[in-house]
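Shown here is one chain on its own, the form predicted on its own, set out as structure tokens.
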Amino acid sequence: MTYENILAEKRERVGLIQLNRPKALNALNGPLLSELAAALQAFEADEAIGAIVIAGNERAFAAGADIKQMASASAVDMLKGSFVELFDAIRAVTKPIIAAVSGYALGGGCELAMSCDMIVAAESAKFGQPEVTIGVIPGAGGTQRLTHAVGKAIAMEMVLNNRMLSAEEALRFGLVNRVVPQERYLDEALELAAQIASRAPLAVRLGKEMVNLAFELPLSQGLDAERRAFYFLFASEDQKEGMQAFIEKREPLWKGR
């Protein structure tokens, strides 16, 4: 597909998504989210991809929503829009996502990334959920993954008093994997994206599955569910290959099934 607002490429087994509204820092709008929410279905099924990663640039990750595109709307027109619905394309895909964070990352463009998987951040990264100074909430996840990442005290003060956050301290907290100097932050995500699609895809799957599980489910049912997948993987493939490379100390050669 030809994108206007994003550029998509292949880079071996890694699918990379570019946010490119650089004029506007990257503002997420209709338009920008429905060409993500394409480029990622693509990605999920292309099965010579092993791991996305979504990315902005330099100096924006994404520095929010598009408010004049959202200043007039009533509440009908938001849910008619399915503006924060579009986010739910991210959770839809079972490859694991990886955000390269470099400067701002407020408001949407903190919900994005903190719907991904992992987030590898530049030194000059900077996360904030702004949305109080403007009169409203964040709505794409901001109260919800943002406490899970950092715990209550920091995210209310983050959701009620605008406090932004550091590279080192999203670190610090929790939200992030590592901090990378501004000129390796994309570098070192593709390198991560590329070592976990090397890995045997039904078990990074499975994997990703059951991390995000013990956020929904009480312990026990997690513990369930985990075994059961576990269980699974014996049928597969994958595990006869991945347990007869180990035994011959040799590499796996993974076929998906």
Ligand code: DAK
Second form
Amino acid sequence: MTYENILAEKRERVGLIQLNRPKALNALNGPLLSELAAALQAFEADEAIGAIVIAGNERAFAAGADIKQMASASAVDMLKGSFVELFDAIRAVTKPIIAAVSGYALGGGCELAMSCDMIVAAESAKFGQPEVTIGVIPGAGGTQRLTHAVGKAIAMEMVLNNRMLSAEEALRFGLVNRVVPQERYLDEALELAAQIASRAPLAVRLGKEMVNLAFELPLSQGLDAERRAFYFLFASEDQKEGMQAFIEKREPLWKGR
Ligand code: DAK
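Having seen the form predicted on its own, could you give me the form predicted in complex with the ligand?
Starting with the chain above, the whole complex follows.
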């Protein structure tokens, strides 16, 4: 499939999606959001893909929703728009998604990064929720996921007063996994994704699902769900293969079954 606002390619078992509206700092307009959702769905359906990387460019991961498109929108336009479609699509992806962030990740761009499973940040990365400066609040997780990640004090400053976090601050507050030299951010994200894609696919899938459940369920229910998922993996061929390979001192050959 060819796209106009993103680039999508396969790098062995990793699906790489690059937002590609550089002149608008990758502002998330309707067509870009729809293409991103379609590319994610395509990689999710592709058995050869084990993990996905979403990146922008050096100057911007994404500077948020396209304000020029949004300025005259009605509440119903927003409700029916592609933003909701994209974030629903992301939630449906069972494969790990890594955001590779350089430059601005603002508003919906920060929310997009936070809706991924991990974030690799370049030294230049800047995270912020500036919606209050244009008369709204975050609408795609910027008050919720952000607060889970950085805690109430910093989230309040970001949401109420447009405090931006540098890459180092984002690391210190637990928003990102690692900060790497500028020229390495995409390669680091791709290498991390390739490593994860080389693990047992069903275990990776259930591991992601269970970590995400920790944000939804009380501890006792989360622990029960985890235990059931653990038992379930003993019904997989990959559990037999993984343990046998360990005993035989060889690399496992995963089937995803
Ligand atoms: N939208 C549209 N165009 C944008 C943009 C944006 N968010 N950000 C930048 N651009 C465009 C600029 O207009 C400019 O275009 P031209 O004027 O050259 O045509 C070009 O990108 C370069 O930007 P600047 O000239 O402003 O570059 P600077 O280096 O001076 O400044 C900046 C960079 C990132 C600080 C600045 O561009 C900026 O403040 N941008 C806006 C950041 C922002 O407020 N983002 C939050 C948007 S609100 C939803 C859920 C969530 C959302 C929507 C819906 N639903 C559940 C339905 C999300 C909302 C948001 O994200």
